[in-house]
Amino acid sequence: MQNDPAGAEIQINKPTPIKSSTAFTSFVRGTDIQEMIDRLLQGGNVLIEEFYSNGLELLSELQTYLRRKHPGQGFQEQRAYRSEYRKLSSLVLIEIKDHQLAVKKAPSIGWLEKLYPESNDFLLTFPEVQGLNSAWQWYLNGVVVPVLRNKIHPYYGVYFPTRFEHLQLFDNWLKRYDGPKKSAIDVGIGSGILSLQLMKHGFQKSFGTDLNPNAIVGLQESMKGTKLAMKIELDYGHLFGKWIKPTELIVFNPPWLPASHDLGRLDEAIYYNEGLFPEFFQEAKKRLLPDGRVVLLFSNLGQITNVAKENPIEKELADGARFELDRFFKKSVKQASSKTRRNQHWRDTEEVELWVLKHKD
């Protein structure tokens, strides 16, 4: 638990510990894997013991089983596959003792001590541990973002981009931006990339918000003792949070896909509910100076995968009550790596978009 800039306590999002007394079936080398998959299908827990690699083996076989069950390569079919995998793999558990995984040849994950300082003996799901391990490596080693001078070190549970075409669009727009640079509001600041771009291009102040407490805590930690701590102010809150003073620039990199289920923590960075954009535009209208601009980074992903009936920004402009289009830019997305297991054929026609809006005359 940490404090936000106003002194209020923020509860960090982290995997919920499972009691060690939870009923389970033990999985060690030599155990019949199909029996373990059947156990998962019946809703029973499986505990990985002996070696960390046993968990990797079981999940790999589970993926193979589900690919046979969901052989379709379309977007919706792959979403169904991932949904069932999440459900079944969450029944695969592993034990933590004294902030270490209680199996041989396991990675050392600093988050276990950082996030659970008072917990010594508990269980987590194996996919959660995999996520913690990956996040720890990103945090330690940093992530290179082409539009920034330095690496970012994303905190656990904070979304960060793995492709950068939309950030390059924003950077190119900032290079040509000749408006005032006194302040900007960064809605959903996440790992802080848009605000860092604003600082790089001469903005004096950025007011960032996020509904993910880990984003606020992570940025507080990374900026502590630096000049950025004075230039980027943070608020843990929905959309604009406590920032009500009008500004000359509002930037927003919203989720790009409409939600088809209840949103989880990281899902909120990827999927939007139907009320998000109407509320954003309503509140942005109140906080934009007369000659200011609203910049949104978006994609046509929802349309080309047939999961969205309309572009929410186009819908706002068609309504015509609050904003009108000032500038629009788009950029084709780099094809998916040949190493990825997901079929992402739709990326051949995906384009990222930068929308610049101004007050309706």
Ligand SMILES: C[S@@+](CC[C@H](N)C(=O)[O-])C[C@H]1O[C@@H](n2cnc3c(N)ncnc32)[C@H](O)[C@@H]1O
Second form
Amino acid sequence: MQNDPAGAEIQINKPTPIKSSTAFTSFVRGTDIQEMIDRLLQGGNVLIEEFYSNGLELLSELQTYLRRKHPGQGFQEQRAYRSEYRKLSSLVLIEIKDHQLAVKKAPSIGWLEKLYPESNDFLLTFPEVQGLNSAWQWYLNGVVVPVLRNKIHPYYGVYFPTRFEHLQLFDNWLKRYDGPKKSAIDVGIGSGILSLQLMKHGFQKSFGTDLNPNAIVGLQESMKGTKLAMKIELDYGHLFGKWIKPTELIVFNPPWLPASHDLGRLDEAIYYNEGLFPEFFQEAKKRLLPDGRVVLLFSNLGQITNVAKENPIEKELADGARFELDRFFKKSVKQASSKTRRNQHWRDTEEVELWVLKHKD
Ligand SMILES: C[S@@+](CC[C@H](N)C(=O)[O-])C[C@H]1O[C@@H](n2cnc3c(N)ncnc32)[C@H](O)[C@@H]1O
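Mind giving me the form predicted in complex with the named molecule, seeing as the form predicted on its own was just shown?
Whole complex next, starting from this chain.
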């Protein structure tokens, strides 16, 4: 638990610890793997012991088994495969003792201490530990973002970009922006990239929000004791959170795809509910200074994959009541490598977009 800037407690999202007294069958080297898979199929837990690689081996055998069971390449069958893998692999457990995995040759995962400071002995599922491990590598090594001078170190459970064309569009726009640079609101600040771009281009202050608690806690931690802590203020909340004072710039890199299911925390970086954009524009209208600009980063991904009927920003402009278009830029997205391109022809037409809106006269 950590405090938000106003002193209230923020509960970080993390895998839920499982009691170490949970019943399980042990898996060590030489254990009959088919027997273990049968155990999982009956709904029993299997605890990985001795070596970390035992867990990797069991999950790999489980995948082979399930691929044989669901051999079809069709959408439904692949979905059935993934859903059964998710269910069965979550029965494979591993013990954490004194903030370390209690097996030999295991990766050292700093999140175990940071996220569970008070828990000394508990279990997590093996896939959760794999997720924590890869997130720790990103955090430790950092991600180079071409438009920023320094790497970002994404906190556990926080969205960070892996392609950068949209950030390039924003950077190009900021280079030419000659309006006032006193303050901006960064809605859905995530790992902080847009605010860092604002600082790079001379903005004095940014007010960020996010409804993902990990984004707020992660940024608080990374800015602690640096000059940025004074320049980027944070609020854990929906859309504009507590920021009500109008600013000259509002930036939002929203989720790019309409939701067709209930959303988990990371999903909220990718999928939007029907009401999100109308509410954003309604609230942005109140918080934008008369000569200010709203900047949205978006993509045609929803439309070219046919999951979106319309572009929610175009819809707002067509409704015509609140905002009008000031500038629009787009950039095609680098094609994915040939390996991942199978069945992804839509990628050829993928474009990211930068929408700059101003108050309607
Ligand atoms: C696509 S990510 C962009 C993150 C960051 N601004 C960037 O450009 O890398 C969208 C972010 O908005 C946040 N978000 C989604 N819906 C939100 C809402 N209603 N209020 C506040 N933040 C929201 C998500 O948690 C996520 O961090």
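Positions refer to the first chain, counted from 1. The term rigid core refers to the most C-alpha atoms you can superpose between the two forms while keeping them within 1.5 Å. Owing to the predicted nature of the structure, the values given are computational and were not obtained by experimental measurement.
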- Message: Once the core is superposed between the two forms, does Leu194 show a C-alpha displacement of at least 2 Å?
- Response: no
- If we fit on the core, is the Cα of Phe126 displaced 2 Å or more between the two forms? yes
- Gln34: with the rigid core matched between the two forms, does its Cα shift 2 Å or more? yes
- Shift of the Cα of Arg68 between the two forms with the rigid core overlaid, in Å, rounds to 8.0
- Item | Value in Å for the CA shift of Ile94 between the two forms, taken after the core is superposed | 3.6
